[in-house]
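Just the one chain here, the form predicted alone, laid out as structure tokens.
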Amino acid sequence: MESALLVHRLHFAFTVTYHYLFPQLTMGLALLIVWLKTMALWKKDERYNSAARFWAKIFGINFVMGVITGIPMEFQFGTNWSHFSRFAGGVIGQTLAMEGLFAFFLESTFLGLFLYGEKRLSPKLHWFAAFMVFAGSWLSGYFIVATDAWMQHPVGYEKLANGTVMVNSFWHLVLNPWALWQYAHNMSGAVITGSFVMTAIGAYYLLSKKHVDQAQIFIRTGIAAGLVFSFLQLFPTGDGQGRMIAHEQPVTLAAMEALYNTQPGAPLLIMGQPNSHSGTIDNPLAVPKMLSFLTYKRWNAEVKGLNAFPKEDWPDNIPLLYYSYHIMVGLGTIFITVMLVSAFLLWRKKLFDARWMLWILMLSAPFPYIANIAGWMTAELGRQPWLVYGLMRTAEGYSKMVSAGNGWFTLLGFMGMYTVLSILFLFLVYREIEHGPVSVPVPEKFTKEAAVAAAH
């Protein structure tokens, strides 16, 4: 029985991570292209037009993949996981049901018109069909947060007589306090990952000296919006995130940084290799106390370890969920970074000249998606071995009628299938990329304010 039970959580998590791969683009590139839409309007520059619909194009191609890849993940709920969904399917279904009936159909009707209703449509009236777009994928996104918000900190329920739990308070779920946190340190991730791609794009073209006017477009709005939202990333919304874990989960928060027995002025672990035998760090990294000062804003704070709970609560698997969350936090960083250097030089107007930033840039988008992952699988390994935290423990929620045999057939079906999917993507996108941008003339206006520019 714990084969099953491992195949089916390794066949949800490779369909749920190959899935998020998507998402996490739609999501920032829509917030993005909104943003393009309003430069178009406010400026009155075809250019922006011209970029915007070019990402557009991009934004369809990740809308269809997350639409086939989401879909096995519903069905999952009831052929992997039916005794959870038995359990818990009166609380959660209200969630999913909204995401599907309500934000999916609205950014889908609205797609449709952004993509194929520029002719008809007015420029305001299209700058509405974006919004409207970007509006259904962020509320589609909070609906699913929220479903997995009430999987950790389960609140505005009741138990039946039979076993199972209803909701017993509508508002309580969707405005779950876990909920708000993990939505806005998720959405920041989401546009860190979409103004990666974008400027990478961006320091492409410039690279290749191809599409010169909308690449430098591309790295400005890429670099505004990605310098804003990774410092949003660690403040306030990590920050938030990490001191709800510290409250509600805090078994999670010592697994996280591999704390094993409870002191005062507990110090945070830079690297390391966490050892579960002896129950130490081996090659330590740390800053004294300040995890004690980042969790409780107090230096001396006890910061409770491993050694205060029941082994039988604790993640099953801490090494994994401490790199994890060390790799999410060491991206965070180098994002920073990159983007503080990036705008300092856009700043001093040497960027597109400056080829060894446009390389960092261009190569650098692998890797919010490694963050974002990496961001998920904390949150999922941390909340072991519960499902719903406190209420379900993962070993009861599997369905005990699907053999391990069964599992591995469907898992590598999947695979396979996605394998075909990843290959048509890439080569989809890759034909969007050598097309490129339609070019458009720059405007007057523009040619003579960079021509007092260069004179002074």
Second form
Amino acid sequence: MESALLVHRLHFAFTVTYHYLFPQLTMGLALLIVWLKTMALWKKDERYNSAARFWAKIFGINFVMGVITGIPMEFQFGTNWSHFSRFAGGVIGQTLAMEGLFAFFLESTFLGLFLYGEKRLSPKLHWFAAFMVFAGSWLSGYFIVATDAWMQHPVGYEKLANGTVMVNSFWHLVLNPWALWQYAHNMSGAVITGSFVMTAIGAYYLLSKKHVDQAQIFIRTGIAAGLVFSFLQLFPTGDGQGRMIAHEQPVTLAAMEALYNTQPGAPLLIMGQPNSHSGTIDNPLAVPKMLSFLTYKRWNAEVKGLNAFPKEDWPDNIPLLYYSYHIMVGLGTIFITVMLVSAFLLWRKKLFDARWMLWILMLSAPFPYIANIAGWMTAELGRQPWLVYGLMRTAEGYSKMVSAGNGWFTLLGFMGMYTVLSILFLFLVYREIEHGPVSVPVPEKFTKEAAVAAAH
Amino acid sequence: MPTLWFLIVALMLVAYVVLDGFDLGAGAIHLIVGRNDAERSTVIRTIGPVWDGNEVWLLAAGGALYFAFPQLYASAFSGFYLPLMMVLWLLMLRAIGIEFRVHSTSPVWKGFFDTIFSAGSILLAIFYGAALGNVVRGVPLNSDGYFFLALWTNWRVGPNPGILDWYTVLSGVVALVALTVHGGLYVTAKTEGTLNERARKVVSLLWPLLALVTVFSLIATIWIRPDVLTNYKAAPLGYLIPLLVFGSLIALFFYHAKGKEKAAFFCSCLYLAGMLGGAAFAMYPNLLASSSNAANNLTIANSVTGSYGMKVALRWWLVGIIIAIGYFAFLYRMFRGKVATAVGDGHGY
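Based on the form predicted alone presented above, generate the structure block for the form predicted in complex with the partner chain.
Full complex below, order starting with the chain above.
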């Protein structure tokens, strides 16, 4: 039975991790595309439209990937986690069904109009289609985060006679305080991915001296959004999320910091390897008293260590949780630095000639993906050993009727399928980037005819 | 209230089968009616802007099933583990086929993606039919309300069947033929010229087969599960449903012969709705019948969530479904009329 639990956990972890490579970019890009379309309308500048058109193509490819890798997620609640579904379906089924009804229909309708309807729609209607795609993808994100938030911090439910749970307060479920912080933090993370990718491609074009007009727009837009959201990621969203964990899941906080012993004035670890044999950190590099301050706003506040909690409530993979959390925070700090330096250079009008900085921006693109995935790993590993915090343990939730052998069969199948998908995806995205935004001469005066001509 | 949600889930599934059904059918005849790149591209353009939205009905129906009848969702999804995973892979392959065909320029790869798209569509149609066959036949539910089915055992309908036995294979064939006719009528209504003629021919050829397998499957169903007639005997008004099935099948033939493309397609929609509605009517109040012990049946009463959940969900569901229908009306209106045969980008705008 032990190995069946493992394979079902790996099954979900693998498919959801792969899936989330795509929505984090599309949710972030959706906002930036609305921004580009707004600038095009407002400044009557056709360059913004061609920039938006280029990103719409990248968006479209990523969106399709998000859809095809997203359908298996809803299925897996039933296929691989049926005991959990039977227990919690009366609650989380609500948010998942709302996502389908309110977000998916909206997205599928307006995406087609946005991607292929530019020639048919007026500029304002096309802006509206872009806005609806943004609204749909962010709404979709909210329902998913609200679902996860209920598993992290169950609210608005009651137990039924048959041992399952049912929602008893719709608004408590939908406005779960955990969901609000988690959503803010998560969406800010998505915008960071979008900004870094947009900046990176701008940097690539500048370095290769191609599509200079659009590249400068990419970089300006990317850095503006990247700077704002890198800070928002730290404060207030990251801070709020952290304090919520300290309050609701203190054992998780202790495990994230690998803090074994309760102590006043607990240090914040920058680096070091948790040693579960001795209950200490090997090769620690720490800021004294910082953890106490960040958590409770007092330098000498007492932070509870793992030893203060029963061992069966400890997250079951403390080192991985610790590393996920530290990778996320470390990268978040680097993002702020990179964006600050770029913004400074941009302000001094030196960025477009600073090749070293363009190289850094170009090579930074993968890191927000790593940070976002590490963030989700922190949330989900931190929730262990619970599937629904305090209500159902992970070991109770998987499909008891599906053997490890069948689980491995489909997990390997997904791995093969996703390998093929990755190859196709990279090939297509590479081709779009090489093709680039089609440069158009800037018309003397922005007219409808010019816009139509540009669209062809 | 549970009955209302039974109806809602059934309606959404019917909407899915009727809508995505023609996407699958168009895919099934894709390689036959489209002989060159321009024609195949046109077939894809007939479903280009809508297939994605049509598929959302599956997710929306799944979501409604999930919260309204969590026990059924848990039991059926884990019990049908292997075929559902394969359905997922096929849905992926099909989406890859459509989307990547649009983006590829090499004829070699276009052919490859065409084949993937068509094969995925055909297999999905068969799988959906077999799935419905499994639900009608019943599965070996244990006293906890769970089961697990291998893909096949001895191909017989017994207390320990596999996913595939002669009955569910028959259901799969019925679904494939029905959806091919459905897709053929759709392509007929959406195209002109040679494509239109070829799609017409497919429908004309397959209609007698469809009538034949429909009768066969009806007889087979009554033979393996005589209790499907219980509800019909109790409420004879229910006999209108099989009447609707055969009525629409015959009307389909006449409209098709007269070249009334839209009316024929509409009959095909009615036929599919009647087939599914008839099955749902026969099953009620069971959601999933046990093949071994009727005491283990999953019924709407023992699978349902609490009443507050159903009440509150009804409010947002009504709002959501009205908006969704609005989107669909808008989308299909934007996309009304025939698609001209031309080398295009695969999307119909």
